[in-house]
Amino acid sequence: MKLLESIEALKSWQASVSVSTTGFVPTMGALHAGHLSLIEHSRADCQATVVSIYVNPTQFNNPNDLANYPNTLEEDLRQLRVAGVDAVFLPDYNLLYPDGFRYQVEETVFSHELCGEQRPGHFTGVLTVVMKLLNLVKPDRAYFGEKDYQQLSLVRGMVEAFFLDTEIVGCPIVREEDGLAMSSRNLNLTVADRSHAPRFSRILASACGDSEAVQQLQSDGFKVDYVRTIDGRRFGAVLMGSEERPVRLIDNVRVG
């Protein structure tokens, strides 16, 4: 498995390999099962698998949520070995961003509803950085979770958008033996919080309606920034922890 910690170290591997296909899974670290799904599913379509890891500023309003994101580099690396990965794209801030992110891509619309009302820029920090992840991996297709059902339909939009030759694959939700839908956000879960988290995703798809939902999660406990219903599926995203460190979990169910 080749580290790659520049633009140039980049080229030269694309250079070096000969495969007719290649997939791309863009991550922020903290890697768990559902990230490794993502590569399972590149590795079955494509002869070259490249991953990267690159916690992404740019789509943090909140500088505490950057500030607590898990680091487990070492722990990424080791797993994506063993996962057969053929490459590993390491870049950090000034090699992505040499303009200071004064260049950026803005969708109008759905990048403003649900997550994007609640985070502002979160979005436009989102797509420009898979903006430039995809121009300089430049894979075949490129692998999302449906967790982040909101980012994947933007990132296929915007691809579709700009008329970028990377083929956008949805992969369905991994979720935790009790339902909780992993997430590398779940590792800064208390125990208790942990142990009552699930309760998140029985009350989305349970509920008959999404005030109903607001109200049985309110009265459960969490704190509620949105639930809403949009072309039959069910998105949410509640806030769980001290005031000081919450924590923000998000879902989708498909409902009706």
Ligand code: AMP
Given for the second form:
Amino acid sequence: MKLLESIEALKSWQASVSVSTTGFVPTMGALHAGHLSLIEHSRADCQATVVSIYVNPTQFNNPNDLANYPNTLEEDLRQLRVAGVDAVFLPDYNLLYPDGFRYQVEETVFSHELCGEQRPGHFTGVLTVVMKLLNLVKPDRAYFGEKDYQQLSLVRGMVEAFFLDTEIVGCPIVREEDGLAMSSRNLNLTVADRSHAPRFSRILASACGDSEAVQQLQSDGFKVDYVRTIDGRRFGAVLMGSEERPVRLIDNVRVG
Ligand code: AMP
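Moving on from the form predicted on its own, kindly provide the form predicted together with this ligand as a structure.
Then the entire complex follows, led off by the chain already shown.
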């Protein structure tokens, strides 16, 4: 597995391998079985698989959230080797943002709803970094999880709008045995919050309507950011933890 820490290294690796299809899985590290499922899809579909690990600061609107984002790089690389990944791209801020984030990709409608309403600028950071990564890696297919369904749909829309030559593949949510959607942020949950967290997806799935879900979540002790159903899919975000160490959980389930 090749570690690529510069654009030159990425380009010379690309020139050295002659593969018919490249799959790409962008991540922010702290890898878990959800990430690994995307890699499995890519490995099944494509001749070579590239994974990127980069905690993108431009998509964080809360400095505490960025500061507390888990970093498990050595263990991530071990898992990626075992998973049979061909190359790992490890860019840093100067590599990805030579413009200092003066140039940005903005979607003006859906990016302001759901997570975008609570996290202003979040999706501009996401779309900008994904555009940069797609232009550098030039994959035939890029794999995104339905766990971040709004992100998946905005990335799909961006690829269509800008005629990018990459197929965006959505992959199902991977859950813990107790139903909690896997997330790097789960590492930051206290033991008590971790055992309570699966109630979030259960209530999202079982409530009769969005306002009933909000009520049940609140009386269960969750701080609710939003619950909203769009086209038969109920989206939710809740906060757990303290103000200094907030843990934001998002999930979505099919309803009706
Ligand atoms: P992240 O490292 O959180 O930016 O996630 C990288 C990719 O993994 C994104 O496309 C996520 O949607 C996807 N992902 C994260 N958690 C899960 C999960 N539990 N199931 C499926 N995909 C996931």
